[in-house]
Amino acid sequence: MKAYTGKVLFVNLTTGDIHAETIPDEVYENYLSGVGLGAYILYQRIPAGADPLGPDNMLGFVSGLLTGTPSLVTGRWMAVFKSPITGGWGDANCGGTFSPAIKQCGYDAIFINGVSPTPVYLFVDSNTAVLKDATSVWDMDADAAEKILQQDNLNKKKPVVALIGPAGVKRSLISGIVNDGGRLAARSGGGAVMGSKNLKAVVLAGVKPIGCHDPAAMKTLSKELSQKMRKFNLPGFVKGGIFPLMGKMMGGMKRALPMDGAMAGILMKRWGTISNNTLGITSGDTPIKNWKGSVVDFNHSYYKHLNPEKILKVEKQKYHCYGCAIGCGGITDIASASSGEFTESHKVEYETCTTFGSLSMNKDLDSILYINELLNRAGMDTIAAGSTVAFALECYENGVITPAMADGLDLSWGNAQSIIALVKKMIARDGIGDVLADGVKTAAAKLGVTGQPYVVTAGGVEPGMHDSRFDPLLAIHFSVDPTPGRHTIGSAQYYDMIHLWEKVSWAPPSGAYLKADEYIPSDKLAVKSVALSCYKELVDGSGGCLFAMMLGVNHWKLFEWLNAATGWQKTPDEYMEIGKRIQTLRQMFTIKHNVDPMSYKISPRMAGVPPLTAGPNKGKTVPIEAMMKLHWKHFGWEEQTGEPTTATKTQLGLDTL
């Protein structure tokens, strides 16, 4: 049996018209699935100049070629479709147990067109594919219309959904897709695109085994690293009051060296992504004050606050994505952080920690709590949304932002109530969060202040919060990938965790270098920045997850899983150019629909123009645009430009599409 099932379910929202695809099995050796099938269909089926909230756009939902096999932590899916934000490529990753669900109902992906005249959903289960009426559910949060839908839905099967809250409903461009309660593919403004088609979720009740080539060879790799992860632990005595530490070392080190992944799966396991917290503060990973301020300002008085033993402290149980050894979710009481507005809500992650703590200069973690159940509910991207608070914030600050256009809130730096008054009236599209409900980039257009160093955003993006002053090869990718500020692609860290000099022939070895090396432009830092993006759409189009990545080649073994998997027997480099070959096409798609992908580079804030005074990262200046070109030249696209080559899409087999 194939780890894949062949088949692509098409649906038009305007025609009504459903029907299914069989896809040729070297599409599958050339892309994979997941985002890479994504990008083949996207590419040829999306018309230039497609308005990304219209008919011609269209929507994807993506299972991993893995997803559903005896591999482990690859249960992740994505949306694929033209992003309102960038107007080039979008996409967004999502865990939880939608991405088998796809498979279940005997498809690798449902890509949706169109839009319908009323409100509808689509149930797809092992037999049937059709729209329904969503009008009675169409205005309710998200965790609200998730159980009704499968109420509505139950058979045999409980039905996995995927769906929008409020935002999607309102078209905001920082509104992404829902399932499982709470978890989000929230970033490229997927909700928005969902909302203006009219289609409030796909709930899916499949039953369908998902097969693989040589399960048994799967088994025996899953098994070594479940092993492995058993064994990933720290002593009780260790507590999350050991990060500031931590971080204050690795803030100061002068030389980089190769690390063990598995130091990430043991942080996952134990804490999940809170425990960059306060690592991230005192290391200078972390962005503060809107990226202008620094660990002085946000000190020990504050982040203290955000310890995630204090977070832990709430947790009620652990919560495991589909097919995940690692669980750094959980489940968390948050009765007494919303005065009993909500019981219960998925645990909040670092970057939502980020964006409404040290980023707004808030240490109120109750507020922090309750605003991620809202945004959850709402659909909103908490990274982008926080962003756009903390700009709103500085605009305050600098008077472009009066009291009287606030609506009354007081907008000053750390203040939790006015944040929290501020985040309902961008969910909700009232007043001053109308103004805000679209992100940084059309906030800043409305208030007239685009160009200012308080606009912080790569092509319009609100950046993930991983300061590229401290990991200038995280400026690259922030700057390079066609999702731009993405944090999830590449980072020094991450390569120095991953080994891919192991497997790879061409992927530069990383000994002890000079972290100053890192600010300078260089074809080995190109040609890593070039490996990591490669090895990412690998990830990506397997269904597979970044924290598992970061455990290194070593511990996660995804080629051997791919060819265990489909039984090609193809080598890590032979893998490799898969990836090269749907990042490029995903440039293609950028550049096919008249998007600059210099227009992508970061924000001179975050670039270190002007460099900060103080704190980890003083006086660093990242050189972005020339290690820009030279990612671009080592990936075989113009350097200048940032277009891929003819040479580069011949050899990939890109001509032709």
Contents of the next structure:
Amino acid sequence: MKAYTGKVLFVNLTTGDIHAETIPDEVYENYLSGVGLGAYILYQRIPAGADPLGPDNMLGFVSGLLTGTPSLVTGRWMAVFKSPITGGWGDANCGGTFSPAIKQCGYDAIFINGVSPTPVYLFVDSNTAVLKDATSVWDMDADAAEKILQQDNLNKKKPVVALIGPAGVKRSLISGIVNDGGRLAARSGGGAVMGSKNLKAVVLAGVKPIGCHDPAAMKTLSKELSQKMRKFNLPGFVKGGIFPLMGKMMGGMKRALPMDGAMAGILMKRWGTISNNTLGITSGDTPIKNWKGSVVDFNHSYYKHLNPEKILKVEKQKYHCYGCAIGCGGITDIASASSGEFTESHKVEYETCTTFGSLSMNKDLDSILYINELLNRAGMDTIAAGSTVAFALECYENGVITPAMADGLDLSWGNAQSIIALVKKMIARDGIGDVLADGVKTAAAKLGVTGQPYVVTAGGVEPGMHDSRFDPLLAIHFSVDPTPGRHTIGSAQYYDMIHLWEKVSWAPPSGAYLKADEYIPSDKLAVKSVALSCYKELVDGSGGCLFAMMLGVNHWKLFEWLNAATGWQKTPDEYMEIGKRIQTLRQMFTIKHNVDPMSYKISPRMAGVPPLTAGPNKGKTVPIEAMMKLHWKHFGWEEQTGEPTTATKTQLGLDTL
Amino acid sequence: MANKIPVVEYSLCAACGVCVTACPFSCLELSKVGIDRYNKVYPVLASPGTCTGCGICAKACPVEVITMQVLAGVP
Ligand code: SF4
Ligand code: SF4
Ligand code: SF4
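Can I have the other form now, the form predicted together with its partner chain, not the form predicted on its own?
What follows is the entire complex, opening with the chain shown before.
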């Protein structure tokens, strides 16, 4: 048996046509499933120039090749589409329980185009696929609507739902797609695409078994990882209070060393992503005050309030996405933080703590916990929403947004109550909220400040909360990935933990090196970024999680699992070629849709132009354009334009698509 | 009620939830806490009445910690 179903469901909301298509084995061998299958379908089926919010855009829900097999931390799904923010390739990654549910219906992916005349949702189980009326749940928040749709479709199997909240319904360009009570496929604007199709939800209740080639071999690998994860612990007396000191030490290091990814496992298991809340502030990894400040501004009197231990205090239990042995998530009690409005919530992530914390100079943790739940229910991207708030605060400081324009809100830095009010207005598209509801790029255009230093994006997308001046390899990925601003592709820290060089012949060994060298464009740095890009596409084709990827190839054995699942017996180098193919096709999609890859370059402030004058990143500048060009060159793309060369396309078999 | 039911060896369980998703009748749910110091949530047979004893959950478990055990008194 294979690890994939070999079938894909197509739904046209304009005509109501629903049909399945068989996908040849070679497609999986060349693109895997997940993002690879998504790129293969979307590149060919979305016409150039299609309106991202029109009927020609196609929204795909893709599972991973390894999802549902006895592998671990491979249960993530992705939404794929043409991004309404960039006009190029768009995708968003999410955990929860939706990925196996796609395969249990008998499909590897579901692709939806057209526009329904009235609000609908798609229901699929092992035998049927039908469109149902969604009028009664259309305006509801994601949490309420999910519960109703599960109840309405309850038969033997409890249904799994992916849906939009009010932000997607109102086509906010920074809206995402929600699953499992508040996990979001947040990025690239997929919620707006779904909303534009009048599609509230996809409800899945299939029960088909998911096979694989060699389950025994897969389970042996899983037991090995599970055993290690049980042992990845710190003594109980080590508390979150140590992170600022750790950060300070890391920020001050002149040399970088290869690290054991086990550390990522230890931190994720105990705290989750919030383990970086204060560590990142003192090391220089965390952006502050809309990227113009430093730990001197967001100093101890501020960051002590974001100590992850304070969040663990309200964590009632852990939360694992489907198939995960790490379990970075949690369910937190937010009754007090929300003044009784909500009872519980998915544990806030580091990204959210940062956009609504240091980026906005806000030290009120309760406000962040509350906003997190507001946005999860609305289905709005917390990275983009918080970055847009920080932009608005700086606009207020500059007088670009006047008190009158702010509907009477005092938008001074760190005013928690005003920030809450502003978020509510953004969700409702009310007053100043409507100006901000589509993110920084659109808001800047509406305010007439495009190109100003405080408009901080990568290609119009609000970047993830890791500072590109702290990690130039991250700056490269922010700027060259077909989803710009994405913090989950690669960084020097990831590279040093993943140990690709131990399995991939051409991945440069890390070794001890001077941090200062990272700021100088070099072939070695470019090849590292190419390797990370290829590997991340493999992970995304498999349904893997970034945090498993960070454990490194010796703990989370992706190549071995892929062979056991499929029987292909490919070498790591051959798999990396697949990653290269997927990434090149994502880039070809962007170019087909007439978007200039150079336009994805990070904003000057993110590259240290001008450099910061205080903090760990003081004086640092990243020569980003030269680095982008070297990355493109080593990818086999035109060095000046980022367009994949004919030779590369031919070599990867992409010339005939 | 089936004559066999799934029994989880919690000390080796990864709390991954694969068994819960695999069950065609949603008999299992993640609700057992208090097993480790992290407050992870482990699977329990919440609807023994609907369990058919099919063993799909046991087969799906990536780390093979579910055994199908005979229920005393059920033929
Ligand atoms: S590590 Fe965290 S985000 Fe990743 S699959 Fe596990 S629970 Fe989900
Ligand atoms: S034995 Fe079958 S019915 Fe019973 S819990 Fe396992 S999968 Fe469900
Ligand atoms: S599938 Fe196995 S390891 Fe995972 S939760 Fe169930 S019993 Fe535990």
